[in-house]
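Shown next as structure tokens: one chain only, the form predicted on its own.
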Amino acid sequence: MDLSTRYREILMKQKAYSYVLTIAGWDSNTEAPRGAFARRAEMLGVISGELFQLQTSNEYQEVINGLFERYNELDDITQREIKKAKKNLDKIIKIPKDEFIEYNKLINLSQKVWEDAKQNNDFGSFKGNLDKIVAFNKKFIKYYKIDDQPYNVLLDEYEDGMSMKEYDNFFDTLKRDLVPFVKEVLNSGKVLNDAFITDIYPKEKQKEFANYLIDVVAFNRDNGLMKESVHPFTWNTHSSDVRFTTRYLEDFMFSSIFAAIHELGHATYEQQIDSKWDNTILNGGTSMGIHESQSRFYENIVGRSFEFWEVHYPKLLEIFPKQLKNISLDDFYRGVNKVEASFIRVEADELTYSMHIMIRYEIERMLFSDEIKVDDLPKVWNEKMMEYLGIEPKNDSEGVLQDVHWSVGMFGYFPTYALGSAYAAQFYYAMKKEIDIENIVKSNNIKTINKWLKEKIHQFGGSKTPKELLLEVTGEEFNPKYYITFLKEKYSKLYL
């Protein structure tokens, strides 16, 4: 049997185990009974161990190393796949199996611990788990023996080729060119008719509108579904099984609306990836930055536009006639784009959102440079909130405990949210040259936007790098000026 055939056979087994773990993860986040988590962690630890065995076996190492030695003989797509497989292999084989299993048990248990800690405003009950997760990640980085700073290793996991140097340049640009504008808007004194935002909107009625949005975005219901979770997310195993969640706050309806549109952006990306990648390691979005560009594009550029609500506000008014009785379309649009210094990232407005990401980026950077410890996180978090937004959380639930990411070991992920917002603006200006986005949204024909994104970005899955996609789609390398221009143009009209 040749190396390529052996590789495909082993990869299919790995994908089968990953499929089981992914579905179990979806269940954990949506409807698994709370008492099930201890036993679940044990069982998932066993499956993770089997997957680890497949990913580190002598046969798999022989196959990947053998194909890598013949790299120049491979076609372009296989080269990309083997390069990625080799990069992953060189890391995982350095982790002892028992530590890999122990770590997976830990993160399978930690999400529930985090949920309880957040609900009870009790960082102390989560601190021990988080300390272990951070320690494991630091240990794994040492095992990799990559000649780079620890946090760079983590950043590269989520956005190929991005390091602190690139992110520092990006965030420094935002600090210089965007932060003064944000402060100007926050201090503008513009009075909005916005009392309706915090009215009470029954959960079941919110579900009705979220369900309506699924069809607005033209999401394929045969290949996906929506449920509810503490923290909204998208989960997929392949292009024909893509699931997402939203969350419902009765005193803040915008949470469910924009979480749903955001996750529909992720989910649409995954559904539109060519199925030919399903049996390769190039399936799924190419990076978290590109993924976030799609969710932020749908959420903000489409979902917070006047044209979008010109079409869909009547439906919302139909569902909530009492709460929105005296609210005009213009008032509602301004409410949708209300700018304020707020505590919760997932509910932050479009303009101040990147401030939240800078806070997390700087904290993670300090944590993995050993400048601070897990014990310091609540204090440092609150200090950063004061520095960037001028507000201080009254408790850890609206501060350091608000995000799920650290409970599952996702360090280095947060910067991709801001990066994705900037990518989205760059894609938007490229798209505008070819199609009339505003009229398409106004005519409720999101399928046309989906089609453009599929052709330019989605269909390729992980077969192209973020930098290749940006250059091919926009004709330029990454340029944050588009993001700054978009925000200044939009919010100057609204506030200045």
Second form
There are 2 protein chains.
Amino acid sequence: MDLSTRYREILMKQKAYSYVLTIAGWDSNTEAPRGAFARRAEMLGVISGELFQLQTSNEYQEVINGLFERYNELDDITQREIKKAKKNLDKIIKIPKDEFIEYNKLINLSQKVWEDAKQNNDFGSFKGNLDKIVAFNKKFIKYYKIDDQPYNVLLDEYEDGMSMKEYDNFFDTLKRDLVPFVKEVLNSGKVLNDAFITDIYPKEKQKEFANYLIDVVAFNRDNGLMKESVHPFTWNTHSSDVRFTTRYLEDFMFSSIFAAIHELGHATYEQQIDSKWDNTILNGGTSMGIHESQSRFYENIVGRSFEFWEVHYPKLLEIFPKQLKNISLDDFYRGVNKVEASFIRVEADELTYSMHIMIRYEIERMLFSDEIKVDDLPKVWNEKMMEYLGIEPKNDSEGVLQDVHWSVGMFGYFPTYALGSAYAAQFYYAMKKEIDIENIVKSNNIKTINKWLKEKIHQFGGSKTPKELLLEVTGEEFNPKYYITFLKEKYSKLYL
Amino acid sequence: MDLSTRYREILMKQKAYSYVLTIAGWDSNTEAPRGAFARRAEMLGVISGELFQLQTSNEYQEVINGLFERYNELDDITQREIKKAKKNLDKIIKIPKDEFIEYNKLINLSQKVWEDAKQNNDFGSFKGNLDKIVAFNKKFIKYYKIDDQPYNVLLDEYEDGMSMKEYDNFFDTLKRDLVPFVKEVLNSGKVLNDAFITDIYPKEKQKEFANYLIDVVAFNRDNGLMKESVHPFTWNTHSSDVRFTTRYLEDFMFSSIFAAIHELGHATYEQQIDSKWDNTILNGGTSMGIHESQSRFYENIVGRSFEFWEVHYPKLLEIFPKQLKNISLDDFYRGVNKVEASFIRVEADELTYSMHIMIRYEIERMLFSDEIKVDDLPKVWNEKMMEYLGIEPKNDSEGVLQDVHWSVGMFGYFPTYALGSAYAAQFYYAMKKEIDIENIVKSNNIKTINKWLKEKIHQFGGSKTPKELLLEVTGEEFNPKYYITFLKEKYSKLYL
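Just the form predicted on its own so far, so send over the form predicted together with another copy of the chain.
Zooming out: every chain and molecule, the one shown earlier first.
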């Protein structure tokens, strides 16, 4: 059997193991009862171990290294695959199997621990797990023996080619050009007719509207579904099975609406990836930043536009006639774009959102440079909130415990959220040159936008890097100025 | 490493593979979108193949055969395990791996095909799959080279020690002693105040009552959950994660109520199994017949008793004040126990239920003795319905297509349903000698019944055979007379 065939065979097995772990993960995140988790950690630990075995076996190493030696003889696609596979392999073989299994067990258990800690506002009960997770990550980075700073290794995992240098540059630009504008807006003293925002919207009615949104975004219901979870997310095993969640807060209806549109952005990306990548490792979205650019595009650029509500506000009024009785379309549009200093990242408005990310970026940066310890997190968190947003969380549930990410070992992920918002704006100005976005949204024809994104971005899955996509779609490299321009244009009109 | 340790290690791996397949199965059965199934069949095929590998590897054979040779040196528990493992092994090693994988793919796809066929009332679209499933089963039985008739091999798989001889004897007793009584009841001409039965009961309200029932049966919500599916079932990965479904028919509320109580019986059994069996192959319920005896016990003996409704009817009235306005407790109790010739097994009353099973038993018996073909099923089905119940299905959805079992390759399973009902009655008369069942039910204290069943049956999981349990719990071997006595006592009072 030649190397390519052997590669393909091992890869299919790896995919099958990942597949069942993915299904189990969806179940864990959306419905598994509390009692399930101890046994689950044990059982999934075995399966992760088997996958690890496949990803590190001598045969697999032989195949990947063999193909890598013949790199120049490979076609472009296989080159991209082998480059990626080799990069993963070079890292993973350096982790002792026992530690890998132990880490996966820890991760499987910690999410529940975090959930409970968040619910009980008890950082202390989660601290021990988080400490272990951080320690594992630091140890793994050492094993890799990559000639770079620890945090850069993590950043690169979530966004190919991004390091502290690039992120520092990005966030410094935001600090210089955006932060003063944010302060201006926050201090504008503009008064909104906004009591409706915290009125009570029954969950079942919110579900009805979330279901309506699924069709507005033209999500393919045969190839996916929507469910409910504490923290909204998108999950996919394959382009024909893409699932996402939203959450329903009866006193904050915007949460379910914008979580749904946001996740529909991720989900649309996944559904539109060409199935020709299925049996390669280039399936799935290409990076976290690009993924987030899609969710942000749908959530903010489409979902918070005046045109969007021009066409969909009547439906919302029909579902909530009492709550929205005295609220005009204009009031509602302003409500949807209300800017304020707030605690919860996922509920933050479009303008202050990147402040929340800066805080997390800086904290992770310090944590992995050993400038602070896990013990210090609540304190540092609250200080940074004060520094950037001028407010201090009353408790850790609305502070350092709010996000799931660290409980599942995702460090270096957060900055891709801000990056994604900035990418989205850059894509927006490119799209604008070719199609009349405002009119398309106003005429409830989002399919046309989906089609454009499919052609330019989605279909390629992981076969193009973020850098390539930006260059090909927008004609230039990543440039945060579009993001700043977009925000200033929009929020000047609304607030200044 | 000694044989026992090696056995334990391989077993844990097998358990992990089964575990993820079980989670995927739950997902397939309760929410996976249509589009998921093609890729899923492919991916789960790989995992099933890996499990098959573990169940048939030379190492595993060496370990099991080695321990079997030392049978007399093993402790009682290990003896039981090895006996069971050896029996499974001797069968499975005779199936070629490729065929096993192919069969599993077929099964994974066929359930969806059946669902669609049932929905579209189109046996033709399912026939091809069913034909292949039957052919595979016949082929596998040949591979086993067991010196017995094919159908006996299948019967034994679901109920240790049961063959056509025992079942023929059981069903002949029913024909002789029960069928004439059933006819008497059906012809009694008793008129019920029963229009309420087909009144409209909104799904959300039915859900509320099903949720109430969960607590009535004292199901542990931390270790399981209830969901919805086309065909109600119970599914468990472990005693700490036991899930079941019910279904909601707005024009037949009894469906959700009795499906819920029935599945709660299965689920309570699984939840009460001692966790000391977890890492053995003696975990889970001991047989299909004993499992069904528990579900039938809760559904019929408890759930259709006068005492049950004496205490819970007020709650139902509270939820459905309009639909049940003119219905007295006595009317309701009679409605719950209404006897009539009907098409759908899962909705059949307690008395005619075993007729539905006889039909399936006789059909399977003929199918595996090559007396009929898959093509003949709709015709034979309808003839038997006419013979035993005097009615003929209008279409295949309410006839031969109604049950999921054959689509997932379960032949020989159905007779355990009737057997379970008969076991339940036998257990009932034993329980009656020790605790005051009627009073316990009337005082809404089902925990006491759960406790008795846990002590006598549940805790042992698969560590005792059905025969042992019957003998130990009731003091005698299986005896269908209790079943007949129970039914005659109850339905004479109601109808004659």
